[in-house]
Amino acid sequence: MSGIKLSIIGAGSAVFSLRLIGDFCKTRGLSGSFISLMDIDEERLNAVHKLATRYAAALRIDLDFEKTTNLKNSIKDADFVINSALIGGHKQLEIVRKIGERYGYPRGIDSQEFNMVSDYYTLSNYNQLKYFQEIANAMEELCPKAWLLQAANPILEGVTLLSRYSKIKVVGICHGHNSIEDLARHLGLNLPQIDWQVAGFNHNIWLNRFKYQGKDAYPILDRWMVEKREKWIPKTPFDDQLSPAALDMYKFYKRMPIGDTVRNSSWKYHYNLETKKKWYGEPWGGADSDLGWNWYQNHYLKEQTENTFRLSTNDSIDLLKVFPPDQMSGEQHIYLIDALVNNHQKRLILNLPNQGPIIPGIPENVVVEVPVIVDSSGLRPEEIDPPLPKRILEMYLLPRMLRMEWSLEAFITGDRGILEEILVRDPRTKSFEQVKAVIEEILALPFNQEMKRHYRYSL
């Protein structure tokens, strides 16, 4: 058993934090550890802290917890830091989005081709990226040997930024690849018998290898498309792995998009609500429509948050029935920690620099999302076999990479002209006056004052 210190930044994100804490409690090899829960929202923080201590006690596992609103206190002497903080929360994201919509940018200026996920902001994300840097700077001072496990979006931009401009060890972690389970279920395949591999960027991964019982499994998907695709109906706005959009992307790119890649598609699927409904299904039109995102915020998030407070205020509820001790959450963070600390080898899907390169054709200082073998000796990315098709590389990944580079160049230089130029190239833009006005109004928001001082025109 190896006791460590884990700091969870943004621990008030109740649903996500409870998944991590539950997984940590179920990983016996991490008994004797200390978990620091940090958030600026004390009400949410108190609720998560109470549930965490109760759950550890119910499992009779030796863990100590603290709660704090101070970042530096939390990460001091940490071995691992998990950052899930969303600066300003969804409330501020929605304010920025509505300004964009008033100026003719449905779903806001941050909804860009190949980056349509509704809370993956890359243009108006100064406050978020700045906080990533603050965490990295504090870690260099207070826990220089620690790992930062970056969970908060935007992972592609954020982990690329930190891997280039900080000295800390950082890796990005997402769960989008879990949609392979949805694909297997729809196709009637036994998941352990599937030999699969994904590769790409965060929220932009493709099923490059897909074998079942040693044979190519893509013909099974082709048969499903002929026999059953007409019967597909989404159960939620996020149920899109076998949507018309996913299948159309597969037809064009010759590989299946996995997870949020289905959402991060071209304008072909996103022109308006009617178009979204055609490609992502009735009645919502996918997660990234007004209807789908309202469902997420007012149904899923609200319900999960209310459940957290209900559980934290009712000591009579048996937490072991709510969070079964024999079930892991599906998140990878604690698996990674356990593999590094206790040498319990694990195959994970991680975001790390493309050194090697792992994916030929992508620069080595760009972060890619690929399978990685992890144990106490470190992280060893798998060879991508077979390689991604040329069409995916040139018509999907490289255009997405350029958008990442543009947004980071704007952030690093503070040149407002770059933000404007990105929007000039947006098909929703009708005039340069429209571009200047929408950016000016976003910068004028009270919570964007530092951002406004940062973004000036180059001389």
Second form
There are 2 protein chains.
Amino acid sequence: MSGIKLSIIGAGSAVFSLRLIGDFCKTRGLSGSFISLMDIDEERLNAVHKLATRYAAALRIDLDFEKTTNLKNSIKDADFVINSALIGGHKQLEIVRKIGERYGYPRGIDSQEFNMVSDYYTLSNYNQLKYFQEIANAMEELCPKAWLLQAANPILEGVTLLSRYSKIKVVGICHGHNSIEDLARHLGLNLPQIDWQVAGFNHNIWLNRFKYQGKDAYPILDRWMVEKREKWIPKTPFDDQLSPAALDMYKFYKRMPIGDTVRNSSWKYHYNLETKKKWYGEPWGGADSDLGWNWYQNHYLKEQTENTFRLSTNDSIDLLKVFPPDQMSGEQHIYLIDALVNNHQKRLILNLPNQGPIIPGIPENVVVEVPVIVDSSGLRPEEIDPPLPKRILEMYLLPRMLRMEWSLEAFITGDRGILEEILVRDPRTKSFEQVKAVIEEILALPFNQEMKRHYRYSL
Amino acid sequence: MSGIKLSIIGAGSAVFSLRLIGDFCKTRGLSGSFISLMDIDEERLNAVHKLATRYAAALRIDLDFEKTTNLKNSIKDADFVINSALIGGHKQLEIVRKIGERYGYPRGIDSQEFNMVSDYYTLSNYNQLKYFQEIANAMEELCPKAWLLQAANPILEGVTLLSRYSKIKVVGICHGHNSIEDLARHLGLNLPQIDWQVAGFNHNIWLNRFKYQGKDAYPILDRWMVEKREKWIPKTPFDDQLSPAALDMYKFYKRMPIGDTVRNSSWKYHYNLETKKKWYGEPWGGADSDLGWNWYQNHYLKEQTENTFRLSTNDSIDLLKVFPPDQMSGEQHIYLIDALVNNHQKRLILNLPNQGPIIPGIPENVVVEVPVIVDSSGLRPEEIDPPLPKRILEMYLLPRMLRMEWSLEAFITGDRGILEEILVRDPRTKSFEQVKAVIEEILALPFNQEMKRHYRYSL
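If the one shown is the form predicted on its own, what is the structure of the form predicted in complex with another copy of the chain?
Below is the whole assembly, all chains and molecules, this chain first.
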């Protein structure tokens, strides 16, 4: 039993925080720990803090919680820091998206080839990346030996940035690979009997190994496609693992895209709502359409948040019934902490620099998402076997990687010309005037004053 | 004095062949040689053969010429093979271009980001790449020790293809770097006092080193831009080394693009004729506009070809006055042969695999265009010093390289899905139906029957 200090930055993201706190409460090896919840939204923070305290009490686990609006107070002497903060929230993302749409960029300028995920901004997210750096800088000072578990988007850009320019230990954590469960369920396979491996970048992972009971399982998928694909309909906008888009990508790339990768295609499936519906299913056309994203924001997220507030203000509700003690959330953060602290070895899908290289053909200073064995001796990436096909490397991962490099080069240098040049290469751009105007207007937003000062023309 | 056998494939390309033959005739160390001129167009071949024979006689140099329409006869026991053949000629390129334009691809589907040169086809050029392979295969059988000097486009794709899949020695040769002379003239610099180096890919080279009388010469260019850029006007559509496009690229990439590199930008300078005029000058808007390319084909090339026929049918013309014996053409092919055969050391700009690597950050099996010291001991690439800036590598060369890999993957696998996916990533594409239709119509052309059989959908 080892008590540690965990700081959760952006803890007011109620749904996500409660998943993490729930997992933490259920991990007996972490009893005696101290969890600092940090957010600038006090109302949300209070709600999460209250629920966390009540849930730990209900489970009779020895955990202490604090709440704070101050980053430095929260991370001081922490052993682990989880960053899930979205600077400006979804509200600011939508304001920026709307400006893009007015200038001829449906779904906003940050929706790009191989990165259509609607809250994974890589161009206009100066404040977000800047906050990543602020956390890392503060950690170097106040908890230099701690791990930063980066949960907030964009993980590829953010973790690559921090792994290059910061001294702290950082790893990126997503849950997109869990869609392997959807694949197993649709194909009628028993998950523990699947020998699977995924590799790529965050939101860009491919099922390089897929065996069932010792044999290649791709023929099972091929059979499903012949017999059952016609009957597929999505239950939510995010239910896309067996969508026509996923299967079309599989047909072309010869491996199955997993999780958010299905959303991150070229424009082929995204030209317009009609096209999105064809490839991601009716009625929403996937998560990254106006309809799908509206469902997520105004239905799913809103309901979950209201639910949190309701639970936090009604002490008579039995939290053990709402959050059953025998179910883990599917998030990996607490597993990672437990593996490192208590030597409870675990296989996790993590984002870390491609040292080795883990994936040949990708530079070693680029962060990849791969299976990693974690225990108290540290992180050991698995050998990627079989390797990713050449086509996935050259037609998908490397183009995606270059977009990451471009956006980091823009962020690091503050050269506005790079932002412009990235949009010049956007198929929605019809003239350079369009590019200059949309960037100008985004930089003129009140919450982008620092970004505007940062992005100048180089001499 | 060493007599060799040289085979020139596509010798009916009169302008180019006569430049090579002229250089050969003036290279005394190569007297006693035998030159086989090969083309399938007998009329052009006869004209070139007649002029070549007469010119050698006028120079009193001991050279033998033959003409043949048979590839294998021509290359048998050759020491050097120069391939300048354009399969189907400009006529077929224009037919394919027009189909592209009908489907919404101005300047045709082969005009692509970082490759706007109007006869550098990389997608619809199955017959061209196939002929490269046919020559290489025949050389393996009939002259396995010979060098293939690849002069015909596309050099990046073609030489990379042959260097990976053929056993023959191959090197790509272009003359684009000669534009350094234009730069020197405009800036009032004495060429021999410039210490310069270029590096990149064919048609994608950058002036990484530019010193004058021992000092950095870029400030001289900066001064020229302040004082004289306003007075610049192009003399021909190809006169673009100091065009606004070149200077804008310099401003962004921090190094000067050299030669055809100026034409090979992103779409920023190519959206339409008006944009092209702004960036490449009035009245043509550069070589790769409808006006500029018309000037090249129907004015320049036509005049030169007519001139060749006129000269070949009029024995009373003194060829020594038309082709002065003391002037070399500026092409590098004969210098290369003379250096290898007679140990006349020469610095040439050549296309060869990036072994070393010569340019860090680019795979070693990709063909780069760099300065090479050539003598009888072989080819020794110079160290690239200073290195190319990161921005040129990541925002220009690597994206261009990926397009090369995509087109070779299409050519090698015959997977029509790759051709489609390349066009999906073209900003002119508005729907997948557009992509399928334009490829279908190009494959239906009578001269593309073999290509159509080659490009199938993979299972």
